[in-house]
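Next up is one chain by itself, shown in structure tokens, the form predicted alone.
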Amino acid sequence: MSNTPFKETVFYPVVFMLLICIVFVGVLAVMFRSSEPKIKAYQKDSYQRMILELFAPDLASLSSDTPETILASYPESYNSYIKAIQLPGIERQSFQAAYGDSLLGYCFDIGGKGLWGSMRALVALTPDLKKMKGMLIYDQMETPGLGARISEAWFLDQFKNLPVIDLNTGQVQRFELIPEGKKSESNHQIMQVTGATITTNSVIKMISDEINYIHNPSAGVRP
């Protein structure tokens, strides 16, 4: 039987690293569990604030408040004006915004596929579901500095007060991509993100597919 001390055997580094890993994994697990409620609360607040932000301009026009004041008064303002609902046949997280007896519109949680993974957004529509009040992308996996720029204000601002239903045909509006920086000449032209044509097209497809589903839920639930 060998009298070699255990620390000098080839097994010692393996056992040592294994114990270190177990300790650190345990510490990380405890830290995650202890902070999980705060993380979920933060995610919920961020989500609800985005819904409120989409309707803040309309709420401000009907009250003496500014959009900034309405957002600053969260969560009271959210609880006063926004309500989770379930519209018949539409299997999407849906919300209704109202000021007193005045219905301002609906907000839907929509999803699609980008270049590198899934993307999700909140889209606010008028009560007749024919015009978009605005859109905010809250989850995407696109390339930083390129496709990820779909979350920038200049890109999202293009969808404010944008018709999504062609009044002549009654069908979902067909959008045309134009180069970034070029002035739009019609309400169906969207500036694409330079160097991210696929990602921009993915956003347009997500909007078209989901608006079509919202107007025609009997056609089948999209992923």
The other form holds:
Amino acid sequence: MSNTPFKETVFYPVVFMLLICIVFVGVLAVMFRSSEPKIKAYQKDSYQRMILELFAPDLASLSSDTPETILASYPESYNSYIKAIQLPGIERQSFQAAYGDSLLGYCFDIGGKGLWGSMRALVALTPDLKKMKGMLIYDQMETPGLGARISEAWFLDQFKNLPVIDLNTGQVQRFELIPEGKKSESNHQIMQVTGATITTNSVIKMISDEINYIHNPSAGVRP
Amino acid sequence: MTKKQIFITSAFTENSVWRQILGICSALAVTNLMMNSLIMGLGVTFSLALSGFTISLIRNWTPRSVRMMVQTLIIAAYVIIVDIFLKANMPDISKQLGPYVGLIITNCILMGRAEAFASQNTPLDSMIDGIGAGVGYSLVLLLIGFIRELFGFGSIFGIKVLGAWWTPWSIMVMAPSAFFILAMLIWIINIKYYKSKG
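Okay, that is the form predicted alone; can I get the form predicted together with the partner chain now?
Up next: the whole complex, starting with the chain shown before.
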């Protein structure tokens, strides 16, 4: 039998690394589990605030409040105006915004693939589902400073009051990308993020696919 | 070296940013607001101090062949702790800092201090060295953040100090301004301190 001390065998680095991994993964697991309720509560608040933000201008126009005061009075305002619903055949997390008896629109939780991973957004539509009221991206893994700029206000503002159904053909609107900074000449032109063409195209594809699905749920649920 | 000398060398004489030109990426990315700079600085200081302490503590048992993997793992663990803490207790700041907290793992200052100091010195000295490097890094971030926030937003730590008469300089909000400020800072320190000492 060899008398080589264990510390000098080839197994020692493996055992050492394994032990270090177990210790630190254990510490992180405990830390994460103890913080999870707080993180989840914040994520839920943030999600609901985004839905409220999409309908805040409409709610403000019907009430004596401003969009800011409606957002400031969360969660009461959310509970008063927003309701989770399930539209027939549409297997997406859906919400309905109403002020008293007047229906303001629907909000859908949609998803698609970006350049580096999946992305998720909340898209608000008018009651007839033909026009977007707005869109907010709440989860994406794109490159900071490039693709991640799809979450910036100037990009998202382009989707406010945007027709998603072509009135002539009745089909889902086909969008055209134009360079950043160029003035849009029609309501189907979207300014792309410079240096992030694939990400911008992914956002457009996500919207087109999901709007198509919402209008034709019988065509099947996309994976 | 005494504990005080270790701290001063790490924080000022051999400052990681202006002397060793390390950690530049985050120094440019998060310095548009002083609060972001402060939180980033605290996160890096915490990770530096504790990773230095831990790496030094186990240095006699760490096999040479896997030492860099061990260092990366320890640094990553402390950075994830910072990330979880911010997500749970300071969600707005966590959102503003975005991916940059996670990217502390790739901050060259941490691996640099682990390899150059912690793997060869006692745990307490390594911790002081880590705190010093973190303080030095935070000072640079706060200085750049101060200039950018003051001229870009007219505020300091979110408090308006310049009135409505002030026209914000948009360039200060954008990343290139940090390039210019950092370059000027390095130039001034080199001229005033290192060159004068020969």
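These numbers were taken from a predicted model, which means no experiment stands behind them. By rigid core we mean the largest C-alpha set that fits within 1.5 Å across both forms. Positions refer to the first chain, counted from 1.
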Comparing between the two forms on the rigid core, is the C-alpha shift at Leu62 2 Å or larger? no
